[in-house]
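Single chain ahead, written as structure tokens, the form predicted alone.
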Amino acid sequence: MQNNFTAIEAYFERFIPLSDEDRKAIRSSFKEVRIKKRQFVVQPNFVAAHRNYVVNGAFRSYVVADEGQEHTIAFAIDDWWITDYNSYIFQKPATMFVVALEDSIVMQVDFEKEKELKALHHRFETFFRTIAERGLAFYQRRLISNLTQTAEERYNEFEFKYPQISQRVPQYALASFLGMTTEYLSKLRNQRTRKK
């Protein structure tokens, strides 16, 4: 357990310096959660209760159409973050599903305790602003890709920014991320199987 909290202490203080009682408040904010492979963590109709730091393991986040099909919104790995972030941040319903991949294990903290360390120091409210800020441009970089990339080039793309994701997530959660069938990311990977 101790480890677990030194990893998220570690991501903390990437982007602010922790004093000894900065450290208390996030080891009596955040608790450390086993999920299990299948588990969900955020279903639809639900208020998002966490947001989940991923010490190890894999998420991926989806919503379901009326006809049925799943379009991945999101993955998250060892070192990410993940959660229905329009749910958790308004406290309303989910829209989406948010499922583990692997057997994981994730540090999570609570809507009220995340006020409550904001409020204690303006360090965790520039810690919160900074890591949505960075969200924030990940979900913008993602969007223009899709507007503007052929499903080949952002296949490649992802390939070369997430090559540890790629290997570690189902083919079709990473097709539907991507925008394209099974079997579109199927022959691209084929096709850069047979050029290395």
Given for the second form:
2 protein chains.
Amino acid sequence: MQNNFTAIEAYFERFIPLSDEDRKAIRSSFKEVRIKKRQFVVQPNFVAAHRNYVVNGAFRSYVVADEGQEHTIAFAIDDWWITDYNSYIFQKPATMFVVALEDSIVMQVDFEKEKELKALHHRFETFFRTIAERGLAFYQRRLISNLTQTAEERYNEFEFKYPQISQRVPQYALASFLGMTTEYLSKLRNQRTRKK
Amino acid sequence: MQNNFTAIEAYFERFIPLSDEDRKAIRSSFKEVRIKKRQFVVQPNFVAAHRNYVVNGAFRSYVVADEGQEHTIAFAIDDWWITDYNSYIFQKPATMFVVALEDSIVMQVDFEKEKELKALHHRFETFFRTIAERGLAFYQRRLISNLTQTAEERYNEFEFKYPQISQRVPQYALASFLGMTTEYLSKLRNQRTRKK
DNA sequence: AAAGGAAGTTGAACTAGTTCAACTTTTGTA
DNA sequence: TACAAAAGTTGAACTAGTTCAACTTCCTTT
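Got the form predicted alone; could you also share the form predicted in complex with a further copy of the same chain?
Once more the chain from above appears, this time first in line as the rest of the complex follows.
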């Protein structure tokens, strides 16, 4: 309702000013959807239909490797975006699952509506350019920490940077996000609490 | 000269149409620069001044970890872009080196000129949005292969996808791009040639 | 054309992180 | 409120990939 559009409009306003007309365009492009825990918003082999802004709740995206292990690619909690970008941007079948970890409220825009927004006004193009650039920088940093750090360092960094997320997501999801097994993360955690 | 602007204009035209006026804007925003082998275009602690389009030649970007090991983040050969995006986009000090692996010709745009281009015309904003989105999708795929594959699988995939690059870059750079030691890559290579 | 350094190779010893298996705790649902 | 399933823990055996060291080959520079 009103409230949830306020949240996404505030998000847009971090990067671009919004006229009344712009707000109207946003309200007609995005729709509010309630997603139950364990419900999927993206599934492999289907084109990712939406870009999802999480008003509140929590999601994770993951891929399933040949031998069946899950690898978490991203988390998204309040005020973050999530989708399978490779699928959404190119409108090709997804390779990821995106699932709700809690009952959540998201604002969804689909590819066509987004395209219309971008075409409608230079400012909207600027907005999507900005979030894409920030996403790119984010993934580049993430790759660096995967290449340069040990499992323990990655865990410590994550705890330090995202304490809210660390509390809120299941441990198996966090382990696979950090590129280690659940068993190993469990050992790291318990080593550490003992040291204190 | 003429030729090198033709290359970058052709690149723009993959994504947006260009008017004569647009071409003029590109010509006044980008400058052609010759970079000698081993010369740096980005260095840690300095803000990455440019986004570089490689007309011909080869570059790599890398970070140096605490213990001094180098980790290659990206390669760029003919018709690719390279910079430290986190530094360039946010105009913050770089953490990466970007160095020429061969004598190269690049077209450089700086942050302010790029900003003017984006402001000048909706189409330019669309262009930069498009390449940022593609970069994002690219890094997301790269992260997936780092999380899900073994060293050997990453090597095989790289050889298959980028045979030109594999031939052209030194082995220590490739090894660190793929997240393994030079020694291990050497062993993988020689195991394989023996099998044939 | 020679020399010195950088890049690549090989093998042996090692280790960070995995796998497997058995167990305990927590969570969801009837 | 109870019980089955999912999540997390712990230890022991293992392995993919690293480290170290000694050697060879290939480039640069003079």
